[in-house]
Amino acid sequence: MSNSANRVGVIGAGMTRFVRRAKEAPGELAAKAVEMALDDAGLTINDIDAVCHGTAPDAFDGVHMKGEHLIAGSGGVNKPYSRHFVGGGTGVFSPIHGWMHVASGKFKNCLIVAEEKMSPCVPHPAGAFLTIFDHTTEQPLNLTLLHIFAIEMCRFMHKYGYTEEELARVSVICKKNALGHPAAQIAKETNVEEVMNSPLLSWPVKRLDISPTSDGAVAIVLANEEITRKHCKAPAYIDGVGFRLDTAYWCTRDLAYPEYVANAAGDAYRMADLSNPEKEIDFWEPYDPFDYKALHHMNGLLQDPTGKRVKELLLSGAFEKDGSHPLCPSGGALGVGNPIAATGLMKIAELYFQLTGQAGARQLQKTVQRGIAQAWGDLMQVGTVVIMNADKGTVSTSNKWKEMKKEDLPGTALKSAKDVPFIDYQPDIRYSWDNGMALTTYLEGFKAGKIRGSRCPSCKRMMIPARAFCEECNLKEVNDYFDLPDTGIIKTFTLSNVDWDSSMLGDGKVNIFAVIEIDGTQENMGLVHRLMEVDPKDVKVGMRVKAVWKPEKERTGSITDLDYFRPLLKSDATDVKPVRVKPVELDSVTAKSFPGKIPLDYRYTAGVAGVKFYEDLAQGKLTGTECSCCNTVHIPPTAFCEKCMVSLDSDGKAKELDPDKGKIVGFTVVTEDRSGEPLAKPEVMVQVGFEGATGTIFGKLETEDPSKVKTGMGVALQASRECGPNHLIFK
């Protein structure tokens, strides 16, 4: 593929700073990165054929249909545009998606944008991760991604014999490397002792083992070879791509080795004609949201289930910046920050910078011909891999990225969202999930005090939770159900000091979560649950445990009917065999659904331009922002022109309009609130335009007679005492 006529190169990159809370709105972050990438590529938005936007699940930003919401800031207006996400794997899948667009010959170039604003989640964005777990079999346990990482880290340490101190070396390497990155959020000189002494969150995870919560955006421009050679002095090409997803049943495999990463890497190596990747790749950018995770992924990238080679490389110092296998020279998620989707694309940008000699203070001293980036996502199941190659080893002699400093990048950090105009939003979104026959049979088992599985007639796997198909046997129908022993062994575990929303439990409380391999099944088949009646320091991998059930009258057919597991006693029966049972027949009594609710609130900042809008409105003024490229005045004020994709100074380029000269463009009479409850009296919502400006403003119209409202009617915008659409009033 590297010799294909449709070879695809990276010709420009842009990014914001990665910060904990950004003053910029999500679209503003994206637009800033896009403007920089276009400038770096020597193109305008009019030169772009298509746009691909990568951003993780909507629950982070708290915006429904986030792809559509971000189309303006991504430069996708009236262009072929698509949004995709595979959790943390998104940022490396984004250029794969764009590569497909260009390599197919359909488009000459493609703009790739990845953005994440995680700070709107209240009380903490970690709460959004609760929603990725299975709503029926896992969410009721109040798991978060921190717990599953800790569980996997424990398994990784157990299988490969790592100590916590050895894993902490990765955090030290990445945070130090990030000192040279202008976008870095938490770059610092640190040491193993400092990592080890940082607050314990969920053993074995400590504060400095983990990447921070971040807001940020990254954009790159991909182009075919003809455009690449015309616009780029030192091109870097995508030579190999791979992406694989494993099943979401994460308790059905050994978490120590990421098969999905190994398979994705294998696809990329074959495409790039690499037979010995360790010798043919000069530097590595594995996904590192936790320190152990970089090594976990390196095992997959090196196709080594034994893990011996990666451990040798770590302990020998090979992963240092001046070592034989430089690891995350960018500083990675651990040092630069982790705005989920944007993190992976930051790593792709690092391949571009390093391969073209533009990495500045981070530039590797050895000659680099080829680099690899990888990202991971969702429930331990996504692997995305990209290999890039310098064009005959050429390097750029002059480029602004070499000298880029932190202050040169856009992105304004806030101490609190309350420092600028903001809106609190408490969504009341409820669901009721139908269980189906297999899950109903599984849950009815819990009501009866039994763990139930279903067995595939082809591969003979006993599957937990019970399901009506086998994902490994061509989705073959499964009809055999069994009551299983309620005993098993601990495969891995975590001792957690934090709740699902990252708040500390306090009072010395510890939640123990463990993956239990259930007796009567094959290796690694089990479920995750709580462990009690044991001193946390006595918990060990391989410990035998038994289920403790709630009293029969308290059981409702839920995963929580199994109250917890405890250590197995000598008096406990251990010779229980699987017993075949008849699946539950669905009828009006048994066909139940599982109720649920997204347990998150949000706090939206107004954005840079929104701050200007509300500050002026409080003084009775209406201002727009003027774009000198297209001679357009935008209302409400905006920090970028979506037509020209250039930044606009909402203060310096502000143009005052007459707030008394609005005209109704459209309106509706509202008789119900968002919950469908009748209002005390009808309200009129209006869309209002102003002469000399492009855009409209929505708000309420104060009127005694809604029947007299008409389009074209003149209205005046009133001074607002508070921020938010409910306080935009027209008369």
Second form
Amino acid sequence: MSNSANRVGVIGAGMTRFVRRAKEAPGELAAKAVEMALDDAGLTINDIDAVCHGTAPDAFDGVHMKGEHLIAGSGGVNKPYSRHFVGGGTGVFSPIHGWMHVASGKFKNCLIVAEEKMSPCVPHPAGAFLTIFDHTTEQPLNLTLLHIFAIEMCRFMHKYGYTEEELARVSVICKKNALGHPAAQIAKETNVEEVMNSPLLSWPVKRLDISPTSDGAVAIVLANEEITRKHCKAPAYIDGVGFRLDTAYWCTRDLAYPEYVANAAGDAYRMADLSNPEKEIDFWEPYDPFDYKALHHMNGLLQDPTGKRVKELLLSGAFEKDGSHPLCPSGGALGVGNPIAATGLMKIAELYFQLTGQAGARQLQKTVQRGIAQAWGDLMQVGTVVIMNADKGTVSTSNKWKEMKKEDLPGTALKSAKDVPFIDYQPDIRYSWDNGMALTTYLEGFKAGKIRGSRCPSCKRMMIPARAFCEECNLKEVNDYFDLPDTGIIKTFTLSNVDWDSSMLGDGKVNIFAVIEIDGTQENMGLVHRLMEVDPKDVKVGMRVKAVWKPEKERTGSITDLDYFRPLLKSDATDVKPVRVKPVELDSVTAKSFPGKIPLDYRYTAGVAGVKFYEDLAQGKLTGTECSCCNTVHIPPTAFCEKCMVSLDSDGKAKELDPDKGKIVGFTVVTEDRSGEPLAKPEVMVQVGFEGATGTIFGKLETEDPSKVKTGMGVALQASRECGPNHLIFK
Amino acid sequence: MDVAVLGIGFCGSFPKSEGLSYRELIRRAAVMAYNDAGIEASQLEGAVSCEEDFVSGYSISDEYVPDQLGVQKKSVYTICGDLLHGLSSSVMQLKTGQFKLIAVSSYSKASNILTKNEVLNFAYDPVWNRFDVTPNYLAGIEMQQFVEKSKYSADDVAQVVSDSKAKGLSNSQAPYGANLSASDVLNARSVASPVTEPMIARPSDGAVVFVLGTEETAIKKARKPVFISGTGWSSGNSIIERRDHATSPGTANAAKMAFAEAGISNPNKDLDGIYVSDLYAHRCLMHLDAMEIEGGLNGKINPDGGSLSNGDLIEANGGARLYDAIAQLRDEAGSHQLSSPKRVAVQGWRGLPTDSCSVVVVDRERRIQS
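Write the structure block of the form predicted in complex with its partner chain for the protein whose form predicted alone appears above.
Expanding to the full complex; the earlier chain stays at the top.
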């Protein structure tokens, strides 16, 4: 890689406060950040050529295709708009995707938006993480992200010799740095002792090792060099980008070192023409959803698998704000909060603030010319890296962000979703996954009480789960299947007090999950499973274990046919060799599928404008929101105008309309319910306009004779004390 | 700099594909594309996948992209859009000058989703638009307004289904080709009036993979490169209460951008083949209107039978049409081959409840000089 022909600069940023539960709807959060970013850039939405949006799983906001749902709030209406996604790495990938828009020469500028509303997912957003695991080979174990983090943290500590106290220092640094950040959710002065004494969740992870779940949005504006130079005398440019994604088979690599981050950083360094990044980069914003992760990522950013340098830097105090290698001067996810994708973009905004001298209380004392931000995500497999550079060093050209206070930022924290009108929803989303050749053979092995692998004829790796091709050998066809020993060695583990949905197990119960390297394979080829018949305090990395199988008649062809692993006994056979077996011959009987479902419920706040609408509707009133820029009254009301991308005052400037003077502009008679099952009787759905308003309201029409419904027919919106679309009834 | 398609692979369409896991399905399309491009997976610098979480059944679906494409540890990301959206991002990625060779993929395992309507319903705004009736209600409202405001009638929409399914009978990859008259279509079971069941594309399984590269790479490696001369994408309002349901501004804006970039001033004359999304039959005509294509569904439009014959491949729909377009430009489309087309446009739509659309123009010969 080398420097791009078209240089790209950051010319504006905006963000909401990060809060545990926002009153604002997802689009409203995005719109607030966009409005601030446009204002900071001195542009209007009409000046924007393209919009791209980064947001993490749909399972948080509770909307399928949520990038589509966020178009209006992101300023993307009638513009080139697309959503990109690399799990938790999305936030730092967002400016990379935007950079592609501008560096390619296709667009002069691009608005980048990252939004996350995690709070609708109930009882806890952590439940959404069950479905990040392989639906056939891992989800039946009821794993969650906390487990995999703890498993990785254990491996990290084992390999690099960190104590929990040493790792806790990162949490202390970040939370302290965040005291100067106006968006911060959990900034505080704390100490190692407090982190160590916080509740143990899944050893070695304690409550204060972790960032919180958050709602929030961030936006930035990117522009080509010509626009950037006009905008700012001392601009900040994106000079290097890198992004890498490793295999989804996360039990087949050593989790201690993030090679994907190191490779992504290498790409960015080459593009930015850095030969000694440690010296050439002045401050570091690695992703820090857990305290150890910041160090784990720093090993990758310094491309140092030995980990010695990062440990030296931590223990010498170099990561403090006034140290030689300031770490997360923003306060990071641990201090500012962690609305996943928005957090990564917050880190990019921090590069912009620091490099343009706008970081206020967080401004580093030394002159900074170059900063780096990084995000991570997925199944411990993605690294995204951006290097930004201030050509002339830090020259402050604006006081806007320098003087920003918490109360200046938008975002309304709620204690409970029940504090405002809300809608409960239970999606019924179910699957039956085709296993295909390899997984059918693998799962039939479990049914027979065997761990079954397949061997690549090219690289000779013995692979579990069995695969039909080798991902490392140009997709080479794999036909050799083997029954393997059901013994192995623990590579890493966690002693967990929490269940998949983040609820505490209680009664002192501990679930032990371990990554087990299976005998007969090679180093780092393993699977994750439960460990039992052992005192938790006796579990060690390197412990030899053996599978315990369910009785044959209880086996169904699932990973859970292997009930658990236990410590290997002296009496256990250890000289078992792999035995070649015939794979399953697929036909209409043997080709199996595996059941899956999304086990999540949602509670949506109606949003700032929606709250006002439904409160008014309860009194028989219909209100819209008025945009003084384009002189339109919007229904349904929105807290922003998607044409002008300015905030609207839903309460103070609500415009009352006559609910009895609706006219049908569109209608349909439907015969199926939401699942596609026949309705007892057809329903009439109508789209209704009201005089004096732009927009319409969708709802059901109560009528005895659907055949008489016509466009232009007058209808009245009925008062309702209930909130939600199914209570929008016309007569 | 020009960008070219070096290789294409398509495994589909199937009403069911129970003998192949999603990984095996995608891998098969990938190997086809890499063989076609004359490369091995290890030569790729990265990939772009096009998919959505609840369709893939994962909360972070991009995790499961790299292995079956053979690009683990490479520069890989996901675009939550139709394959044509992802392809447009890939073209920009290559034009930054930082990359030379990348894959673009999408797939559908629609047969594995047991509650498809529930997934679609979950795409609607929970505060305003998510009702306890079929999420196809919006298709009913769209078609009702389209036939009321446009020059087309419900009979014309039904004729689209009849013609498309007849075209599918000439396409060996189309599982839903059929002889069906317009009156059969109009008299079929109503789902959301005036939309009847045959007006909705049926679900299909399949995977599609393309290898994209810079012109220099294409000329060195590819057997029959096809050049991408224009890309455009745009989204109509996500607030569906404020969208004109008789039109597709997403398509109109996307076409305008792609046509301008490709130097197309009169799409009716300049294009030898046109593919448009017909996930709902009325949308076929609506998209043609938005692209200013005259004459309705004639012979050069959706020669493969479109989604009505090939099935709904979710985010791979635009990719399936592009696959056929490239086969046409290479004179490799078999019994539904157009007469030596030189330039073809492909339009994609993400389906309800969106108006997010994309248009890609592909050429047999290289047209833009760098």
